[in-house]
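Single chain ahead, written as structure tokens, the form predicted alone.
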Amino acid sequence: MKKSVFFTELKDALMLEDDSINESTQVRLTSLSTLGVIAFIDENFNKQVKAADLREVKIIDDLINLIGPENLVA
């Protein structure tokens, strides 16, 4: 997946209002956004993550490392 598409779709899953997000954008997960991110990862990367896996995610780069940076292209 292209990084630009990843950021756009992730913004929706995280329910962020800010138009520009990048690797250093802080992530504050609620129960609803956690479910959205889990579904986003499953649908787009065919990876199953649990809510516990997302507890360590502080910034978008943490999420990219969880998904696998090799799954994103510039």
The other form holds:
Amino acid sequence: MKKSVFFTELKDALMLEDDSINESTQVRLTSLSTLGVIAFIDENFNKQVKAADLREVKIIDDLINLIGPENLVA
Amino acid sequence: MKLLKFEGVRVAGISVCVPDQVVENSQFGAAVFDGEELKKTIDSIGVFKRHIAPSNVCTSDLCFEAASTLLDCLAVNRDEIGAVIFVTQTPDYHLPATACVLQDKLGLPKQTIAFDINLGCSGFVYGLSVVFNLLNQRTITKALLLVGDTASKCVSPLDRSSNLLFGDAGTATLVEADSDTSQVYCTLSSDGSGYKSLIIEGGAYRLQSSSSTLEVREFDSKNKRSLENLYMDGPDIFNFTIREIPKDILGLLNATNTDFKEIDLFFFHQANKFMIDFLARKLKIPVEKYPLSLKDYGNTSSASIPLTIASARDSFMNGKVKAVLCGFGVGFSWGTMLMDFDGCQILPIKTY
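Here we have the form predicted alone; I need the corresponding form predicted in complex with the partner chain.
Time for the whole complex; same chain goes first.
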């Protein structure tokens, strides 16, 4: 997936109001947005991330590491 | 996957009873959510209102009403009932089994087999499979499956992870022996490693009731509850659901050589709208094939599948309906059933 598309779609999954997000944007996952992220990653990367791992996520880059940076292209 | 097969059994009728007291989530949630957050939460879980039992109404009262109505409407002689099985996680008492109380209250004969099953979200599918097995005894020709919960009583109003979700309902399903019916197929599964993800930890015998278990404390994300309130880890349950349920449904259809297109309706446990929509998307089930009852009733735990069937009763008016029933959640426990509804009497939802 293209990184720009990733950021746009992830923003919706995270229910963020900000205009743009990047690798260092801070993430505060609620119960609902956690469901959104699990669904987003499952649908787009065919990968199941564990809720327990998502609890450790602080910034977008942590999420990218869970997905695997190799799955994103510039 | 262990495939269970039942022959010579049919669901003859379903009746549902909900409390007449209705809570609107847009008002109820205003105390603990800010405006925008409340709207997003309601839209995501898909629950706009819920029927809530007052303190003097138990699950068994709702099931009793549903059962009485069903037996009367179908003109069933109570002496014909050979078994009454009550599936709930909100019984009247720790003991005795509420099914025994209901056997007497319903005027069923003393020869009636009566026992409770402690299951939630998967309870309707499990309950049907138990009743179908009992009907294999030629001496039992009719049985009542009573399934319901009043989960709203277990939820802390200050716990934002569950306080807008749960509604109450009681259901009655009449199952009978009938040699002229198609086969029913079912899978039943469990994964107890997830038992802590949906739990009321205190108040039974592992952690007995005390002032400590009753104390309301602030847990994660400022959610407040006691150890005798329901705790729900939504993301863990979602992980479990997307890991197990699609492959369970596909496995059942493959094992029975059933084409997806043959299925008229899918009845999922009404966990929440986000989760069901996601499952349906993953399985490529069109929206018109999976009815929802969440909007008006919420997640009614074990009752949610028969309640959703009753809320879609118009779909059963034009002959046989091939349906997949899929219950999943607390335990973790899950079950999927493939069956035809043919001539099943589905009564309008009643209030109490």
